[in-house]
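First, one chain by itself: the form predicted alone, in structure tokens.
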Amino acid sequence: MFDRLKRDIAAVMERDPAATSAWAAYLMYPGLKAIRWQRRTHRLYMSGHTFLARAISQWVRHRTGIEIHPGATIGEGLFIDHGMGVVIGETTIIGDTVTIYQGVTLGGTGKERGKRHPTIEDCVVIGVGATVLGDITIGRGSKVGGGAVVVNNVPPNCTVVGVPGRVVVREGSRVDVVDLHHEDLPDPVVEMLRCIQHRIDRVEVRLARDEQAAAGAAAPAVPAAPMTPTPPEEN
């Protein structure tokens, strides 16, 4: 017991640049009570004590603003920095040295029975308000853009934005130009406005070539000047 909260004190302090002490990171990270409190109720869920597990994971929600389900299946040094509206469901599963971020949604697509939460491999990055839905696979190292949709599973070592998820980076080559460091993920938002602007510039000048043949089909002719008569030539 004590290994793991040490473990998990660890992680606290090898992810969070903030995270002062090892003291600091017990007492005052929401996202450590909560994994706490989650292996507790876990071992409740699986004993039989469903109702009793629900009742305090819903306690720690109000506590922490963290919702993790006691069904949930967390490996060794899961760190949720911040953890406000962060929401796992019953089938999860959480591998070893995964980082979540504030806002992040491991869901289900309401349509499945058993099996209908993602799977999440070791050292996965998620980030803020990422949603993985379904019963998919996030494969171990792979990164999640904030804000990124994904219902798909992820090859290893990849590099998901957008939404729907699109590969990025497979294997350290780069589909796309992107950088590795979560920060300086591109913004999926920030792209859609940039292609919206690129367009709206091509119909403007679209438009201002248009008015232009318009105005020079519409003006008036210039009348020819008259000729003047040549006098006949004096035998």
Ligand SMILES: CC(C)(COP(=O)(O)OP(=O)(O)OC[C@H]1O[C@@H](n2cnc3c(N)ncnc32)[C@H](O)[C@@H]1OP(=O)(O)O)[C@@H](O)C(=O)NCCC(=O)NCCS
Second form
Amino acid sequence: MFDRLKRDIAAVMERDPAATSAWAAYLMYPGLKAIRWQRRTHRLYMSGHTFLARAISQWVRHRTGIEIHPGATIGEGLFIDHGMGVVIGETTIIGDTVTIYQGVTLGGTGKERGKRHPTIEDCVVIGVGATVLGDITIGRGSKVGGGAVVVNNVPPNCTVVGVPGRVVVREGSRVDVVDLHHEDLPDPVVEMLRCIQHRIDRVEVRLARDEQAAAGAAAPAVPAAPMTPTPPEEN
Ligand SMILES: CC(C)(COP(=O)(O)OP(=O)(O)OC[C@H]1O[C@@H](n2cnc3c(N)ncnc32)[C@H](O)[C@@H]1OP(=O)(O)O)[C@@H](O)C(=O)NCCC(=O)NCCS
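Now show me the form predicted together with the ligand, since the one above was the form predicted alone.
First the chain shown before, then all remaining chains and molecules of the complex.
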């Protein structure tokens, strides 16, 4: 039991530069309290005392601002920083050494039954206010940016940001996001008009040449008509 407590405190000390001492971590971190209570309620839940487990978890939510369903499976070294507004659903599975910031929801989409909450693999970081929905997997070592809404699987060692969440870094390399500059796109109508104009020009040249040839055969040559009408001269 004390080994586990030591590991929980170590997780706080390692990942929060603001943690000044083990005592401060033990006494003042709501995330640590919520995780320790969840382990107890999880045991109750698994032994069939679901009502009592839920009742205690609601009391813990009241005390810490963190709601972790007793049914959730949580690995070692989870660190919930600040904690307020964190919601972790019943069928969520969290691996080892995961970091979660305030306002994170690991929830269901409302359309599924059974396993309907995310699986978070080892060493994942989920930024402030991020929402991860459905029976999806956030791969080992990946980071979910603050404010992201993720509804699809994320491969290992990726960074996913935005709404909806898109992968911007994979295995340490930037993933190029196609960014269309609409003002630079070719206009198909203008292209077509240009093509038609070109063909008209060619036909006019040919016609002028034929007319010249015909006139030369019948009478003395006259100058060819201009290909494009010239505007009348102004006085
Ligand atoms: C996502 C995060 C983990 C950084 O991961 P990273 O792999 O180092 O990614 P980078 O910083 O290289 O950013 C990659 C791109 O995503 C963008 N980005 C980063 N975080 C973002 C976010 N939360 N939302 C939208 N875009 C974001 C960056 O601007 C960058 O885009 P660019 O290349 O066009 O400039 C970090 O930005 C983050 O959100 N951390 C959460 C921390 C937190 O919640 N702290 C709360 C403390 S109280």
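Between two forms, the rigid core is the largest collection of C-alphas that superpose within 1.5 Å. Residue numbers count along the first chain shown, from 1. Keep in mind that this is a model prediction, so the values were computed, not measured.
S.K.: Once the core is aligned, please say if the CA of residue 20 is shifted by at least 2 angstroms between these two forms.
M.R.: No, shifts by less than 2 Å.
S.K.: Once everything's superposed on the core, is residue 200 shifted 2 Å or more at the Cα between these two forms?
M.R.: Comparing forms between these two forms, the residue 200 CA shifts at least 2 Å.
S.K.: Aligning on the rigid core, do we see the C-alpha of residue 209 shift 2 angstroms or more between these two forms?
M.R.: After core superposition, the displacement of the residue 209 C-alpha between these two forms reaches the 2 Å mark, so yes.
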